[in-house]
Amino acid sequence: MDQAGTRVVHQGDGVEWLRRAPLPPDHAIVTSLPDHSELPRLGFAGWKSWFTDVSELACRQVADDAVAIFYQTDVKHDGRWVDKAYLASRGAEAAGSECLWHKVVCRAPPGITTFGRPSYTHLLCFSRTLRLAPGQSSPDVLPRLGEMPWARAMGAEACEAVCQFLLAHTACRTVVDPFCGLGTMLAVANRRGLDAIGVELSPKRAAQARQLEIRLPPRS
């Protein structure tokens, strides 16, 4: 069984935390930026706009071969589609930031309609300076979500898909979650003995997020 990590919540806002000072070496960012639906007070091209500069701000925070890693699932507003994984790539080059890998996480199964949301939600990772060899690819298709402990949270196997990405391909052993929610992220770090750093502006889900605890398969 792998050793707990450690595991720190703030109450408070994310990008005003984010702003205070770049991370340590061995801290990557892994987070899921809000929806326009929780920042109403933005208006829709508002949110837009403010979303692709708290990518680029989680991109240039982290150190050059560290990573950002951003979880994010489209939304469909007046009939149109927004691509959050476009959003989210336009600030990372704003950054100088490039794209590691792009993977797709299945909402639902192949063949089923879905309204409003998409059967599917990207798993975004970028660096400035970090590469992965051919070698060090890993699956570009995950076929299922795992255990989300509330609607907006992100999923459990996607989580620790990305920690055992963190482990083998970079230095990074504390994870920072500056939008935490109920802190899944941080729950599946934690049980792969990466130290964890939540923000989250709700201070009901802050004090969730520092006691939730996810179980996860043994590893094979």
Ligand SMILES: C[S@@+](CC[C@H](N)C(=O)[O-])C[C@H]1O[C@@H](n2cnc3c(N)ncnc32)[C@H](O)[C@@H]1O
The other form holds:
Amino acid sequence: MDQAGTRVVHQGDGVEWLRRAPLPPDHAIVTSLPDHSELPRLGFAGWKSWFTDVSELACRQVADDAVAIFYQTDVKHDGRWVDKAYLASRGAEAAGSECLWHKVVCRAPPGITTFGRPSYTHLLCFSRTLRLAPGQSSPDVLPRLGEMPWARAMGAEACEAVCQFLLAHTACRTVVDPFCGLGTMLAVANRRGLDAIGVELSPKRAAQARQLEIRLPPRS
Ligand SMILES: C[S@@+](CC[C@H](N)C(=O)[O-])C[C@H]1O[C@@H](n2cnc3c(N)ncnc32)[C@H](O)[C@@H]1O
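Got the form predicted alone; any chance of the form predicted together with this ligand too?
Full complex below, order starting with the chain above.
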């Protein structure tokens, strides 16, 4: 039987919240940074710099042995792919963090031609000092996103894989999502007994994130 964790959702600026102080050692960041279409005031080049800077900030604000995990779907912009895994990796490198794993989550079956958004999502995990032995490996390709409460949500099955990793291979027992949207990651973390803290700029979404429940299949 799953034990529910606690959940706190702040309405406000996730970047300002992150800047306030480094996080305690048992806190992991698991987030999906906004796409450039969500931050039009920055312009495209400005958004790319913002994305890299915020990835760096997230990696800096977790403790040495903790992790920052990014769930990001690329987009096509003006005839070019925008590789968000690359942007997050640049931020992580600037923070002195290394990639522990890079998973691909299928959004559509292999062999499908996509336009606009690809048939995969990146899931990347960074840490400054944590290292994983070969026996701590887990699947690189996740076959499904799982339930998504809205189009920009993280997939619940991907969130579940993140929780399994945190519980098995880290000391992190609180998940922080500074751009929590409707709170998919928070709801899945709670289901698996992890505490969760979210920050969301939109008052409406912040309110919804306080209430969201996600049903998960029982763990085998
Ligand atoms: C990609 S969506 C996250 C979706 C979320 N993972 C979910 O499952 O619902 C990005 C979210 O960041 C929010 N956002 C944009 N700028 C923000 C900021 N400065 N601080 C906090 N939230 C912000 C947007 O309102 C949007 O809900």
